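Quick heads-up: it's one chain on its own, the form predicted on its own, in C-alpha cells.
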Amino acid sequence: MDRVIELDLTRLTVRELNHYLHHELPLVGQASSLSAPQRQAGSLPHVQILNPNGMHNLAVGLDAPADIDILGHAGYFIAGMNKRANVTVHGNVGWSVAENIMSGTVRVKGCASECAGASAHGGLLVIEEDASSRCGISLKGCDIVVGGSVGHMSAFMAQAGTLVVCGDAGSSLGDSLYEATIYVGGKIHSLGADAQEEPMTAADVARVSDLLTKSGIARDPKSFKRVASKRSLYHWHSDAGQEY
C-alpha cells in the first residue's frame, strides 16, 4: 500500500485519533482498491501521526494490522494494548510505553521512561536506547530489547517472557521473578530476591541472536548473561521468619 494517511494532532483531539485508528483504519486494508495478492503479501496500512508533542494514550488499543509511525516525542501509556499493529515512536517516551501489549511490535528511536512494557502478554517492545526503572514489570510474555541501560527494580514480579538488556541493568534487577528470562550485556549493578546468575546454553545464545536480529541491533549474543528465578519464593514457608 503506497498511500501515507497523515494524521496531524495540531488539528485533532487524541481522542478523535484514536476513534480513527480504533474504527476507520481497519476498513482501508479491506477496501476494494488493496488486492487479494497485497493482502496475502503483507501490505498494510500505513498511518504518520504527526506533532505528537508529548502527548499521552497515543494508538492505544489498537486492534488491525497496521504500521504506525509517530513523529516526535510521546508522552505516557503509549501504543498500550496494542495487538497486531506495528508502532514506530520516532522519539522519547513517558511512562508506560506498550504497556499489556498483547502481539505486533512496538519500537522506541530514543528512550523511554519507567514500566515500559508493564504487564506484556504478547508481542516485541524494541527501545533502541535506555529505558528506565521497573522495564518489564509484571511482564507476561512479551519479548523486550533494550538497546542501551535499564533501571532499577527491571522486571520486578515478570512472570513469563524475555528481557534482552544489551547495556547496564540497575540494582535489584528481576527482583521477585518467576519465569521469565533476563539476559544482560552489560554491568549489573545487583540481584533482586530469588534471581540468580545462570550459565548461558547454546539455547540461550540462540534466542538472544534471534531477538537482537528482529530488533535490528548488532551485538555479539554469547556476550550476555542469563539471569532466571531461583524458585525459592513460589511457596510460603512458616519457619522462614518473614525472611526471603
Contents of the next structure:
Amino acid sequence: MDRVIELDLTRLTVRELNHYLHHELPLVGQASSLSAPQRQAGSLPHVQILNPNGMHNLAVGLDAPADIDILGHAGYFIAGMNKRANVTVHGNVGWSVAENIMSGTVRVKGCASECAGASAHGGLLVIEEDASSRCGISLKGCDIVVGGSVGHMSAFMAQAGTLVVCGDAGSSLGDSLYEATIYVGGKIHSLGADAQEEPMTAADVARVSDLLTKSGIARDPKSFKRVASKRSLYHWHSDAGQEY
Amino acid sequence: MCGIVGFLAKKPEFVQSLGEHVVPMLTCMGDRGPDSAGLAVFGEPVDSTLRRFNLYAPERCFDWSAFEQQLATRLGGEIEVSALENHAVLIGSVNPVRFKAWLSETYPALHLLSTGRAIDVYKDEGHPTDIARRYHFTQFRGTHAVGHTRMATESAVSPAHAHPFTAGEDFCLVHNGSLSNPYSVRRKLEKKGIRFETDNDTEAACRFLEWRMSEGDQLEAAIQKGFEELDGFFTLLMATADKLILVRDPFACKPAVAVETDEYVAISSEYRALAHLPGVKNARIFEPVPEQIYSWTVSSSLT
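The form predicted on its own done, now the form predicted together with its partner chain:
After this comes the whole thing, all chains and molecules, with the earlier chain placed first.
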C-alpha cells in the first residue's frame, strides 16, 4: 500500500499547503519515504488534501510528478499552472480550474464553474459533470473533456488544443476560434462568430476516442460533431474595402 | 468586487437560527467586500394597520427617546421605537408618506433604511464582521435574509451607499456588478417623480424594479423589463415579504452559487461562504444560469 500524505486545511493555511507542495513534495519521491518497490514500480507520492471547504488557489503551481486528491468542494484557480502532477478534485470547483496548466492531469469529479482550463497550454483537464460558461477560453494546447454540458462562450478565442463536450454546448460556442478543435456529443445552442460545423473524419473519431479513453468516459466517438474555425475572422483582407 | 448572500428557511428551526447561519456567510464574503456591509431580514409581518420603519442616525449617541416623543406629538398614534446605537426600528400606525415628509423636514440627517411590515434593514460602513457584531446579527430570526459586502467601485463609501437598497415597501435588493446606464435609468424615473437618495448605480436598479411593481407588475415581470432596461453586469438578489429572487446578467459576469435542501435555500457569491451550512456537502449545489429568474417562496406554514 502506498503511503498517503494527509494535509488538513483546518490545520494548515493555503500558503503552507502550497509551500509544502512546491518545496517539500518534490523531494518525497526521491527520499526514503517511498519503499524501494514503490520507487521501482514508479509509484508517485500521494497527497490527500482534507477539508477544502471551497478555498481558492489549492495546489497551484505544482511542478513535480505526484497524485493529489482534494477531498471535497474547492474554490477558484484550483491546480492552476500545473506541471506534471495529477490533481483530482472529489467535488465541485469554482472559477478557472486548471488555468494555464502546462502538463499533467486535472480531474474534477463534480461540476466546474466559469473559465475552466482558461488559457491552458498542455496536459489534460477532465470535468466529469458540467462546466459553466467560457470553458476553454483562450485555450492554447491543452485537451479538455467535459462529461456533461458547457455554458455560453466556451472555447472563445481558443488557439490550440481540443475541447470535447459529451453533453450540450451553450450559446456562441467557439466564438472567434483560432486553431483549437471542438467536439460536441449533444446539442449546440448556437455557434459563435467564425465557428462552423465540419464533417468528422476518421482522424477526428480517433482523436475523440483517445481522449474519451484517457478520461475514462464511455461514449461513442462517432456520435460527436466537429466544430472548427472558418478562418475568415483572423485573416486580414486587404480587399475588404475597410468597411467596418 | 462585492459579495452577496441570501438565505431562506424552510423549517421552523432555521427561522429561529437564521442569524447564526447568515453571519458566517456574510463575514466570509468580507473578503470580497470589506468596506461596508448590510443585511435585510424578513420576520413576521406586523398588523396591516401598522408599518415598520428602520432608521439610521449618523451619530451613535443619537437621542432616540426625544425623537420618539416628537414623533408622537406631531403624528400621533401608537408608536414604539426600539433602538440600538445609531439604528432604530419604529413600529406604528403611521402613514409612510406623511412620515417620510416629516422625517426629511424635522430630522434631515436621519436615513430611512426601510419601510414595510416585515422588513428590517441594517447597513453601515466598516468590515462586515464588525457590523454583524455591533448590530447582533447572530440573534436575528426570520424567514429569509439578504446580505451584501461591498467593495465600492463606482460611488462613495458611505452608509447610504451600502446595500441592501430598498424602495417602496417590503422590497430590497443587493447587487454584485456595475451598471453602465444608471443615469439614463435615473433620469427616466425622476421624470415620473421618483426621488433618489444616492448616486449609486444599484439604487437605479432598485427603484426601476419597484417602479414597475408599483405600476402593477409582479416582481418577475418587472425583472423581465429590467433585462431590457439595465445595461451592465449584475448578479441581483432581491427579497419581498415572502420571496427570495436571484438573477444574473446575460453574460453571467458576476458569480453566484446556490444550494437547496429540504431545510433551507442559501445563495452566495462563492461556495466557501456556504461550506459551514448543515448538510451542504451532500446537498444539491448549482450555478444559476444567465437571465433566468430563480424564485423561492416562503412556506405559508412558517408565517
